[in-house]
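A single chain, nothing else alongside it, follows as structure tokens in the form predicted alone.
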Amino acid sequence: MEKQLMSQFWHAIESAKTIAIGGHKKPDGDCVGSSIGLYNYITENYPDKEVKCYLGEYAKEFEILEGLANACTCVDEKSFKEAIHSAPTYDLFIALDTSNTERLEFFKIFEAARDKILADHHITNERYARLNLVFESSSAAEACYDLIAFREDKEFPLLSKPVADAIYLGIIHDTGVFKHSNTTRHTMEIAGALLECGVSSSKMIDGTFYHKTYTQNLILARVLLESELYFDGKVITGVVPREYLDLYNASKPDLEGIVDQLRITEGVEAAIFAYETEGEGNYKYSMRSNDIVDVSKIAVKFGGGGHVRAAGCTIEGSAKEGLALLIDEIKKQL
């Protein structure tokens, strides 16, 4: 990344009075953990700034973080539309971890703002504020620490454990704790920083990993027992319906990890997970892969984005439908 791009982020931050930090709907672990780092980070830093955090329905276990309780965040669409009708025009708008605006979630507060920047690390962003950082990054969280070391002027700075703790929990959750290709030395090196900040490895993988509450070892287990492998064992595929978030009352949060652990399934090089959104006819659709199929190509084809090994996108029709469409371009690829 450029100094000088790095240098003029810290600059429109300086320059403005109130700043607002928002991601992509559905908050995943970097979105929540990048966004609630860099405002714990300006907080800290700016004490004189007016500073909010926007954020969607994201998984109760984040709630480990400090800081997130100062985040406005939306559960329903009432909230969503109070949230968007009573914010004031930001000086600055901070967009993380979003490649285009049909995924920020608060796009009307984005668009409204006087000014506009963005820091990501997806390759498929499509550069939309004024001033647009896209870092060769593992996670939106590691871009973060590497702007806030170049302002420090430090490699290695030693931050508040709100901070760390924020900026760690999005590292591990976009690298799937370090084990996806995305992991580079400089991950890691970053990773041993912040644990000399005080962060508890075990407390954010455990408490954001493996800890599991009932509901969501039922849906786990429903997907489990109804997947699909196709191409001799080489693609797995898992579906929830409407109709099973309805019976379990559980929601979008309650899903996380469950494409993961299709993709860990021995022979399988990518993994498809559908769930039915809230938009009826609707499915969104999360993929990963293991070695050779790039899903960021697929997903960007049906209107998606993300990464190499591990992207997303929603298809309208039946689940039938739209597994059927990326099926075939995952077999283009094998």
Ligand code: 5GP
The other form holds:
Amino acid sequence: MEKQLMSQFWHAIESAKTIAIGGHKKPDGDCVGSSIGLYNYITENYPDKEVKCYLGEYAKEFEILEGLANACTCVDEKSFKEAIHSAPTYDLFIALDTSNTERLEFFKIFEAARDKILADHHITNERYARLNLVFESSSAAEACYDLIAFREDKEFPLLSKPVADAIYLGIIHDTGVFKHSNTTRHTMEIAGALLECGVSSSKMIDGTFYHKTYTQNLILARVLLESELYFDGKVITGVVPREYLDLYNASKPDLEGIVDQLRITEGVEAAIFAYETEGEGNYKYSMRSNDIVDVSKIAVKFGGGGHVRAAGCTIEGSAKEGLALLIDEIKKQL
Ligand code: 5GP
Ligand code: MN
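Form predicted alone done; form predicted together with ligand 5GP now:
The next block holds the full complex; its first chain is the one shown before.
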């Protein structure tokens, strides 16, 4: 990332008295980790600033992060509306891990802010802020690390545990614990430096990535039981209609990780996981690929986005219809 842009990023923060940090809808580990990491860093280093994080309904496991309870306004739909309603006009909104304004959960607060900047790592980022820093990094959390390292003027600065834990959590989630192809030497070096800051590595990895609640296991089992294979098992699909969430008393965060379980099925190149969104007659699709298929291209075609090996979109209509469209696009690439 160009030094000049990173310098402008910190200048925007220094010029603001009130700052909101926000991420994408259905916040994942990277979204929560990068937001809380940056939040903790700013509050430690600029105690005079008023900083607030705006995150949607995130998985309970992320409460392991120190600072999360202080930072955040909202976890469910009711408090979401209240948060939007009662939010002041911020001097600065920092959007993290979010490729376009539609994906930005608290867009209204972003829109009203006097200045807007973003740090992201999606190749499909639409550069919707005044200052746009789109990193070629594993995760938004890695981007935040690089931004902090720039400000500290050290390649691997010593960070407080609350900052280090959050960034580490973001990195492990977007790299699937260092196994996805987005993991680079730099990612690993940062992880090593974070260990020296005292991160609770196994607690973060087991507690937020591998452990599943009983509910999560049940719904995963149901999806796997009903999964379908196409093209000699190169493509696999799984579906969660709305009624399953009620049946298993599950919520959206409980669906995290299902698509990856589909993806690691022997012989599979691409996996599609679909779940019905509330009352809109739409399905949200998560796609993953292993070596060949560029799922980001397909997602963009249907108004979504993401990365080459992990992307998503929403398509109106039944899962059957939506899956047929996506499978057809995958077929073209196989
Ligand atoms: P997931 O399948 O885990 O929800 O998302 C995989 C990746 O694709 C993430 O980086 C996520 O931000 C991105 N993504 C998922 N859904 C959408 C979408 O509807 N629009 C865009 N632009 N990106 C998406
Ligand atoms: Mn991310």
